[in-house]
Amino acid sequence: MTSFAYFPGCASEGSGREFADTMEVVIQALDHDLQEIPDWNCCGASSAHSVSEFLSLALPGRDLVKAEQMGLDVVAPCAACYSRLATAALELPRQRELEGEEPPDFRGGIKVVHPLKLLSTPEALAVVGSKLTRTLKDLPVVTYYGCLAVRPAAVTGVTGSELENPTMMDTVLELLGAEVIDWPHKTSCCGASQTLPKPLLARNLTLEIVDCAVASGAEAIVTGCPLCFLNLELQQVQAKTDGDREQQHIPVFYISELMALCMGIGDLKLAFENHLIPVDGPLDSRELTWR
C-alpha cells in the first residue's frame, strides 16, 4: 500500500463532489491510502495567479509545507489544483522573497501527483482488470483532458506526444470496454476560468468542443477535471435555456465514475442523479454487460 497526502480542493465539497467521492473510492480500491492534509486551504486556482505572484505560491505553498511535514507526496484530483500545487512545488524551493514577503518554507522533498497517473500505471490496470464486474460494451467516447492536466511540460513532467495526445484515460477506458475515438480537442481549453469575466468566450470554446465530440460519433465525453466537467455540462444546458441550441448534445462523465461503475464500487446512483445532463441515454441504451 502506498500512502499519499490528499488535497481535496474546494470543488470537492460542491460542484465536483461526484468526482471527489468516486475518485477517492477508486484510488483506495487500487490499494493507495489517502491521508487528507490537515487544515488545508484553497490553493488559489484559478484567480490568485492573475492577482499576485505571492498569493499564487503562498496559498498552495502552505498546503505543500503541511504535506512535506507528513512526508508524503500529494495527490490533487482537480486539474487546476494540481497545476497550482505542482507549480508551487517547482518554484518555491528557488524563491527567497516574493513581493517583499518571505514565501512558505517548502524544501521540495515531495512531489505532486495527478491521479490520472495513478489510475493508468501497469499495476493499476492489472488491479482494475481483476475487479471488473461489468464492461462499457463498446460505448463510443472521447477523452477530454483539458489544458492543465498535461501542460506546461516543465510543471507536469509530461513530454513528447503525450502533451498533445495524452493516453492515460484512453488506456483505462479501453480496459473498461469502451470504444475510445480519436479527436482533435483532447487538450483544448474549454474556457472554464473565463466563465464569469468572459462568458461568451467560455461558451464558444466549450460548444466547439461539444460539437466536435458529437461529430466524431461519441455518445459521451469523459474528463478528469471538475472545472472542465462543470463547464461542459453547464454551457450546453445554458445554451438550450437561452435558445441558442435546441437540445443538450452529449452527456459528460468523470473517468472515476465509469471506473467505479465497472468495478461495482461507490454510490453511483447519487452521483449520476446530480448530473445536469442525464446519463441514462448512453448507459441504458447500451445495456452494459455484466461479467
Given for the second form:
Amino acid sequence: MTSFAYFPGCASEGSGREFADTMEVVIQALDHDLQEIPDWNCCGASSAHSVSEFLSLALPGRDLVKAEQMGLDVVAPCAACYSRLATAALELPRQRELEGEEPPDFRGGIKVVHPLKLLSTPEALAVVGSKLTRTLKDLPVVTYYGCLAVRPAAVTGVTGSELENPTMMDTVLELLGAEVIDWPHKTSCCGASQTLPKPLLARNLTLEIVDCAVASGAEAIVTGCPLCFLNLELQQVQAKTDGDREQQHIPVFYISELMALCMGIGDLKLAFENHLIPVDGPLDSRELTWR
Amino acid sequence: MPKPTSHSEPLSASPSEPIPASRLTVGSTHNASLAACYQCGKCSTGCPVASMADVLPHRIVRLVQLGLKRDPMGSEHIWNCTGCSTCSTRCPNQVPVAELMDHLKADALANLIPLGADAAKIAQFHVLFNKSVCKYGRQYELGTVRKLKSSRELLGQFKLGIKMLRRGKLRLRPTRIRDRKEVRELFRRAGMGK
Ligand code: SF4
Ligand code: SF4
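I would like to compare: after the form predicted on its own, may I see the structure of the form predicted in complex with the partner chain?
In what comes next, the whole complex appears, and the chain from above leads the way.
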C-alpha cells in the first residue's frame, strides 16, 4: 500500500464530481491510501498562469508545501491541477537555484503523480484484472487524453511515441474488455477553459473531436480529465440546441467510471445520472446494469 | 518563493530597442532561449487555434526575438491560446512557445495594452477566475460564470444552466478555505490584491 497526499481540485466540488468520486474509489481499490491535503487551495488552473508567473507557482506552491510536510507524493485527478502542481514542483526548487532568492518553502522532496500513470502500471493492471466482476463486452470506444496529462513533456515525463499516441487508458480499457479504436484525436485540444469566455472557439475544436469519434465507429468517448469531459458533453448538447448538429449525442465516460463499473465498486447511479448525455445506449445494449 | 517579475516590468516601448538576452528566456521549465528558434513553423502547424490567429505562434516568437514585443502583446492570438503546449512539445529546439504566450498575456495586462473585444472577454474571464480564488481560496464556478460577459452565449439557454445546477455540476454557494489570508497574501505579492 502506498499513501498519497490527495489534491481533489475545485472541479471535484462541482462540474467534475463524478470523476473525483469514482477516481477515489478506484485508487483505493488498488490498495492506495488517499490523505486529502488539509485546507488546500485552488491551483490557479489556466487563469493564474495567464496573468502572473508568480501566482502560477505560488498558488500550487502553498499546496505542495503542505504535501511535503505530510511527506507524501501528490495525486491530483484533474489534468489541469496535475499540470499546475507538477510544473510548480519542478520550477520552485529550480527558481531558487537560478535566481538566488529567498529559499522557497518547497524543497522538491516529493513528486506529483497523474492518476492515469498510477492506474496503468503492470502492478495496478494485475490488481484490476483480479477484481473484475464483469467486462465491457467489446464496447467500441475511443480514448481521449487531451493535453495536460501528456504535455508538456518536461512536466509530465511522458516521452517518445506516448506523447502523440498515449496508451495508458487504452491498456486499461482492453483489460476491461472494450474494443479500443485507433483514431487521430487522442491528444487534440478541446479548447479547455475557452468554453467560458469564447464558447465558439471551444465548440469548433470539440465538435471536430466528437465528429471524428462518431465516424470512427465508437459508441463512447473515454476521458480522464474533468475539463475535457465538460466540454465534450456541454458542447454537444449546446450544438444541438443551437441547430449546429441535428442529432449526435455520443456519451462520454470517465475512465474511472468504467473501471468502477467493471470492478463492481462505487456509486455509479450517482455518477451516471449526473451526465448530461445519457449513458444507457452503450451500457443497456450490453446488459451492463448500473441502476 | 520567486518574486513577481514580468508583470511589474515596464514595457520596452521603443520597437528599435532590443530586449536584453536575459529577457529572452521565458520561464525556466525548458531552460531554453527563444533565440534557438529557426522559424520552421512547426509550432504554428500544430496549433489548434492557428486558423483564427491574427499573428501565428512562430511569428510571435520572431517578433519577440527582434525586440518587437509590443505587437504580439496586442494580438488576439495570445488570448485565444488554449495553453495546450502542442507548440512547445513539438518544437525541435525546445523553444517554450506556450510559456511565451503566458508571459505576453501577463505583460499585456500589466501594461494596460488595449485589447480587442474578444481578447477582452477572455482576459476578463482570467481576471474573474483569479478574483474568485483570491476571495475564497477555491474556484466558485457559478460566481465566476455569472459575471462573464460571454456567459449568455453559453448558458443563456436557461435549460442548460438548470440541468447543470440540478446535477450538482454548478454549486450554489462557494467553498471557502480556512486560511484565506495566506492566499490573499500571495495575490498581494503578485500585485493583484489589496
Ligand atoms: S517550432 Fe520551434 S523552431 Fe520551429 S518556428 Fe516554432 S518556435 Fe521556432
Ligand atoms: S499552447 Fe497556445 S500557441 Fe501553443 S499550440 Fe497550444 S494554442 Fe497554439
